[in-house]
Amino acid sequence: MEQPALAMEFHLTAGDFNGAGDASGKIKRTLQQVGVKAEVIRRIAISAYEAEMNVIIHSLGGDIRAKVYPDRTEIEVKDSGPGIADVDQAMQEGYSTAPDHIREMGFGAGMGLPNMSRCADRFSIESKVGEGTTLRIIINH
């Protein structure tokens, strides 16, 4: 089995808007330090940030893992919580289940999953209502 050159893991706490962006920021800074191309880092940072915010906004908490290989970065985000009832609908730009208080903070525009998919070379969602969601994002270097 191929081993990553780097592996990072962060716990994400539901509703922790003060810590929002910490995990994706650390992933971004680490990739800059190891010399990944700026355009690739941009795509990874956007995907990681959107995934991180989805966990903080919509779940009961979760974890984000980033594995860096010479030719790609793999991001896996697992959360526990309500899950996604209709993944196809959730992938539509502008569709959101964010409550009003989240929208009033400027989040929940319904662009998270479409942005992640657009930035990824491979993207998948597994979700079970009442249990949680797992996202897998692969971005080639």
Contents of the next structure:
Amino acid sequence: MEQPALAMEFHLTAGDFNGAGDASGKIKRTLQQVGVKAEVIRRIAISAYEAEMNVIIHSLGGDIRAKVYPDRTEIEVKDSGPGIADVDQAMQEGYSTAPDHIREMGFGAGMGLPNMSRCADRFSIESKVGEGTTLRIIINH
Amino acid sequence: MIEYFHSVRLISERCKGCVSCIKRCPTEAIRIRGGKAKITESRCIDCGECIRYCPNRAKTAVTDSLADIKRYPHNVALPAPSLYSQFEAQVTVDAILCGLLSLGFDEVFDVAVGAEVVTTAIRELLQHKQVKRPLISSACPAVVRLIQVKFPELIDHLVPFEAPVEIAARMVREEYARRTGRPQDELGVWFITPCPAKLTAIRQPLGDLPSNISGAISIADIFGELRRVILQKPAAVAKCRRASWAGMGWAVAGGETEAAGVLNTLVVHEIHSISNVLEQVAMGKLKDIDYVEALACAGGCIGGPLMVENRFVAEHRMRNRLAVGKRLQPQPELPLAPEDLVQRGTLEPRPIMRLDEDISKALYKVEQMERTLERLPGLDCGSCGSPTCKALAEDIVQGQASEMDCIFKLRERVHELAKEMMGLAEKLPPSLDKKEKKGAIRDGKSKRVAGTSGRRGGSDDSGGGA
Ligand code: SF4
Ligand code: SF4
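How about the form predicted in complex with its partner chain, since we already have the form predicted alone?
Every component of the complex follows; first up is the chain already shown.
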């Protein structure tokens, strides 16, 4: 398999709003240093941020991994439960299972997944209730 | 490489090489090298933070002087609205404008009139649903440059109009042509400026259109003289084009959006706070906001680096003037904005973050940088001359610094060397070594040289018994 030129990995803790945005921010700055086009970085940063927030809001914790190749960036986000029962429904704009206290904080508007897939060149989601969810996002440079 | 013009400069003799400025610069444009601060031109946005924070007054803004206006037969002064905040309430705007005439200008044109024009243009633009939200004000050139260098993806969020001062200058030039029919090169148009960023924007326009302004004169430079002439003849009244409170309000943070009557706005001032907010815009988080009014100086232009008065005092005075204006004229008639008057040139990104033009090399450098950073102490003390350990790591991979610039790394290294020297000092040449030897070769008692660190430098010693 092709080795990524650069790999970053961050652990995400469920409910840790203090650290929210750190991982995507770091990924963004790194891509700026690499010299990826601003518009492309923006799409990667937004997807990474949405994914990061999803893990913090909905999951029991997980990891975000970014692999940077000269021609593309791949983001993989894996969490450990509870999983999404109906992926198609979750992909619809405005659909959200976020509890009220999260919505009150201004998150969980149900735009996360649709936003991510809109930003991505390739997007896949696998989820098993009780086990967890894995997202893969590929964005070409 | 493009050569950039900058108004912010260093007076080398005054610089003591302290770290005040490198710590404040929002774009990490400054390094201390050879005991003096050095500004990396491509990164500097002329915000003037380093001028504000230099304890030795070694940072200055190069502006034009009153003597320069002699180059033109006819001169117009364009006072920034913030100028009015430098005077007590009893000094009227008319008195200030007339004071400028006494300083040698032939005419005065209130920049706030330009602000009124942009105000209506912004108001109209926001009617269009398809305009990118949030729209970001382009009135402060330091903010526009910040976006060009650090947030190039936000360029199309910027208000597509020229700053008020450029519009005022165009109005002045058009009027002059109409009235006199004389060639434009006889007309000097001078901005009375609160900041270096504005001068830079004149010498090196933000977009691809040339500026209509001949030069900029610092408020701090002319304040004394202006004050003197105003107090000398307080009664003189001239016919100068004056703006309403709406245009004047642009001098303080929040004034621009108040004039435009835009409700759903975010007002942010002070360059570091602006960076934080732009970060959020870039993440797509503030789409529900219509307008971001961003001004690089704390408080807005009244807090500009070339102002004389304390910014709180200036703000107080300005707000009082505005309050009076509003009482007299709650809803001022604002001039319409003809398309060609407000247009601005295209803005190009000027990214500063990338480590190499070649993406593969850049990737390699990022990795090297991370490794280097892990070895650095992470104290961000600035003693190495770079603002943070991360910046030093970047300077190292770019070949502009060495790991030994870090005093902690240097100490570590000295420690290693000292140990090595101790080891050597304990050794005696065989001819002097009178102790009885058990074998033909030296025993294992001699100490291992080069301490515990994996990165032992220098030549190894044969004495390591193991
Ligand atoms: S003017 Fe601003 S950007 Fe330029 S060196 Fe000074 S602090 Fe940095
Ligand atoms: S806020 Fe005003 S004074 Fe300060 S840099 Fe911007 S334009 Fe200049």
